[in-house]
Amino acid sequence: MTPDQWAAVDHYFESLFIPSDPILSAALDASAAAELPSIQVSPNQGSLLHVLARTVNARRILEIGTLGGYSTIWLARALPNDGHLISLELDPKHAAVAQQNLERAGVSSQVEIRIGRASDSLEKLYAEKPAPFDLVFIDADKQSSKEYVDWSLRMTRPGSLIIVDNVIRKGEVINAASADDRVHGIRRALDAMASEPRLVCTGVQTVGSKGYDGFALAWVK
């Protein structure tokens, strides 16, 4: 199999399961026009996040890493009418693009974007003593992934789902001698998840239009 074949299969599933959606297309176009990095989840991955959020009946979602709000829209659409999503974003420019995309999608009333370093935002959020989150999606700087998992554990409940994106790193995750700090950040997070008795974890490798990567999923006991 080649990357072209992976992408072709991805597009096949999109044609089967994901109807044409001008709102999502506009979100991608706006992100590209603003020259945001094209690192958002693929449509199939966005749909997977949506399905997982519905599976756990998520009413409260925490997203770490907003970018242009593409994954945020997929997650927000899974919420009930009284549901709420908090998304954390470092870059004010990214947050501004995301806010416009969320407003166009009609979900901005259910989504709050908080701007700043995720570690600072998480500390402030925890101090507010929020109700537990039912789902956490971690898709920010990989070097801090363990820290984000630690904070997620403090703000979830038994039955919550924690999803960490981009954990395969094109297979480099198995290289303990990697020169890439992002790989070591992911490895620290995975080691912590594996040793945490409150979590049941698995890893999912993916191929498709975004290449070779994958998720780690953790269910809170």
Second form
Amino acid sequence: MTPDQWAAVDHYFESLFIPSDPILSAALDASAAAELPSIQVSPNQGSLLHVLARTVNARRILEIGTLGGYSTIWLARALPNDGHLISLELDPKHAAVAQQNLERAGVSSQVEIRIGRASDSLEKLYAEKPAPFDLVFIDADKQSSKEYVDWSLRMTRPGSLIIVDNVIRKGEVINAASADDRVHGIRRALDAMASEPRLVCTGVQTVGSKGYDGFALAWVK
Ligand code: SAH
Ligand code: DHB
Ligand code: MG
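Alright, leaving the form predicted alone aside, put up the form predicted in complex with ligand DHB.
What follows is the entire complex, opening with the chain shown before.
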């Protein structure tokens, strides 16, 4: 099995399940034109997020790490009309590209991007005593992932789903001696999730157009 085969099968599933979508394509084009890093979830990963959001009947979604809003569009499209998504982004340039992409996608009335360090935004958000989020997607600086899991536990309810991106990193996650502090950030988050009695967790390895990576899923008991 080779990365070419993973990508070919990914494209096969895209051709089956993801009809050509000018809005998602335009979001990717605008992100590339603005020279944002091309690290958004793959189309199939986006559709997985969408299916999971629908599965938990998510009405309120929290995303940490917006980039150009590609995953945001997939998640926002799973919301009912009165649903709401808050997405946290450090880089104002990323947020501006995302805002345009969300407007083009017709979901901007349901999505609020908050600019700043996620740790600051989360503290402020928590102080507002928000209604619990039904789904949290953690996809920002990997070094802070454990902290983001901790905040997620404070702002969810039994039955909520917490999803953490990039937990495999080509398999490097099992290397406790890794020189990559992102790997250690993810390992700390996974350890905390594993020892948290309120969570039921699983890991999903993904291969495809984005290489070998994956998600951790945690369901709040
Ligand atoms: N979820 C997006 C990809 C996010 S990439 C998608 O799949 O489409 C990670 C994003 O997190 C980048 O835009 C980066 O600027 C942002 N980020 C990095 N550190 C951050 C921090 N401390 N607080 C908030 N956002 C941060
Ligand atoms: C990186 C970050 C991501 O969120 C991702 O999905 C892939 C790669 C990165 O920082 O390299
Ligand atoms: Mg990611």
